[in-house]
Amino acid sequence: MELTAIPRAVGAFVLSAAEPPRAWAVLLSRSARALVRRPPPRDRLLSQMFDIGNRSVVFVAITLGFLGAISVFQGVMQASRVLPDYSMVGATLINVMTREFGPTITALMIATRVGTGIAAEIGSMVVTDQVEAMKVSNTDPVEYLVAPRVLACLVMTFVLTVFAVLVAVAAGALVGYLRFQIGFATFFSMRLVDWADLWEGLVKCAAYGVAIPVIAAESGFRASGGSEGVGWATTRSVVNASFAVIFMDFIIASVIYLVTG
């Protein structure tokens, strides 16, 4: 009896772990079909872009600005222990921000601020039977609630990432100039950035921009039990979206490294 209990427990764990990715894939395919069949109205799309992008600008700017400044300070302090040559500090920061920190940290910020809002709004609609009312009135909840957010988040993730990289590099350059006397001409060097770095950053932006609203919406659709269920939906959204960003970061970076060498 005990020998059969272990395989059953393992099988139940595997099935439960595979259920969220399956639900995300189904919701993503339905959203893609909705976008192809009927693009969202312009006013609704612009409203979602404003909510995702404009209202995240300050949050992203402060986070990435401090990250750029700290990275330069710590990088110079570590470099000074080996060789007091700071000429590569700026080039290294630009490379790291372009392919890694810019897209990934920005996506984590979006998952924290935007993902919770999507999950809370959809979860509230679910527990108050508004989603069921949409179905009764022959309105597809995915087409109305999810598809515009997916497209808006995809676009604004690119915009916010570019903005975040610029802010981080500018903050790093300011710290390098004021604290370590690194000239701006030396700091703003693109010698370590090639097309593979740009492609990696772009692919990550696309993956994160699609995954975050889908995961957040799926968490909202699974809400139940009133306000407590909405709270659990927002928590689930942050945890799942953050984990997905980290996992995709590893997978994309590994694949591009294998392809480009």
The other form holds:
Amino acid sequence: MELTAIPRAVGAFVLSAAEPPRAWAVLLSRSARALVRRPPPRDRLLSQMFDIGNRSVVFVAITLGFLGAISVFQGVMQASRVLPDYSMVGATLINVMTREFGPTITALMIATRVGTGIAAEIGSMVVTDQVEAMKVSNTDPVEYLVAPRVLACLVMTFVLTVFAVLVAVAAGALVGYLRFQIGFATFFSMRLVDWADLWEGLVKCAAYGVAIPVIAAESGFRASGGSEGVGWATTRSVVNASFAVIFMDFIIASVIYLVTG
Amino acid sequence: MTFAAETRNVRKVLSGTPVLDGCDLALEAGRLHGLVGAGSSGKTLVLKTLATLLPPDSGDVVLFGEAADFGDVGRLRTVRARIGMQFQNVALFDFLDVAGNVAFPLVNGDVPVPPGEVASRVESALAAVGLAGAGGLAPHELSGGMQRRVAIARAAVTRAALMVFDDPTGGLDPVTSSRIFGLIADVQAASGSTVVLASHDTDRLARVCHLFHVVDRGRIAFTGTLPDGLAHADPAVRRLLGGDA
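What about the form predicted together with its partner chain, after the form predicted alone?
Let's see the whole complex now, leading with the same chain.
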């Protein structure tokens, strides 16, 4: 084996691992420039927002509703091992939902439901030459296809997260009341939620709302061949977007913890 | 003699295979050019290179007298405003209806056309391809021939100086094919644009084209009139133009 074989292999691995983030950064910067240069028409933006919200609302409600209910069951079970005081279960659920599970689980649902849709749509346009037809019609595909989806997804991630947190807390409160006789007044306590928690939730929403459509669109633009290529693009989209959400969750939570103590 | 578009010694390698290998093509302005070649000879790649969609690895693409700069997006957009293209697999936007597809280059270009003018130009483009009144239909509601006619209308609606048609009659019956070739010839005659038309259907091409170019293994093996091509020394050229090998 040559002496340089291992460093070359490591270098090749690093370069290949760095390629997707580089492509996301380029696409994000092009989308941001497109949004500033020529904001998308209102009807196209509203249609994208409706599409994203409509596609995800039931999915998010069911997932977060069950998550809220399960969290209360688990919380009560753990609390009862120490001392049978359930007064903090609601406050803890609201805190955790606001800063962590609300934005992150909602984003994972959006990555699954909306991200794959974006990747499949753009991917099928690539393999059927529609993207090239757009270019030859003097239209920038990033400006036309990606920028409105980024803005719409950013807005709808906030909206869906707020909705998801409300559903999760409501489902948790219902379980707490029906199964463990925790009163609503006790359950709906905001005493564990402060500005830092709200900021953490908001920052995560913004990061996920931008990252998901960019990653999905980039996967779509890489599609090649035929329907198999579109299938790969959607798979790559959901894997990369989910991984990015979890990674950003860790980074944002760590930074906010370091800043706020 | 003025050329609207040229490829000069263009070379392009895809997946390690040279698909364009010293391709020299010159399209005389205001003429209807037929591009002929065997399957996988590089016709589509030549057309995409002319439409500035495929940057060559080496060589020059000269459009309207200026070498295209594939690194300068602004200048590319200026050049593309003068090009219309119909793609081999039609490439109609499935999220728009027929009228929306034809209007797309007018509405979304760098200099959008006023809405009133868009409607009249779309209407006349659809009427020209025999689809007046079909503007509200979705692309999937149309037959293959109708979809190709919509694609022709979209390529022609900007009255581009260079129009590129890639296999506009692929998979169509002889009657529809003759009609589509006739439509393209009418569009060219009315606009005076430079038109290049790739097809395997040399019989019908012969009825409408002024000049022929034969693509063989990524390079132009012949340029000239059909009689000259049929008398060419290279049997491959004669065979591709429909003559005896």
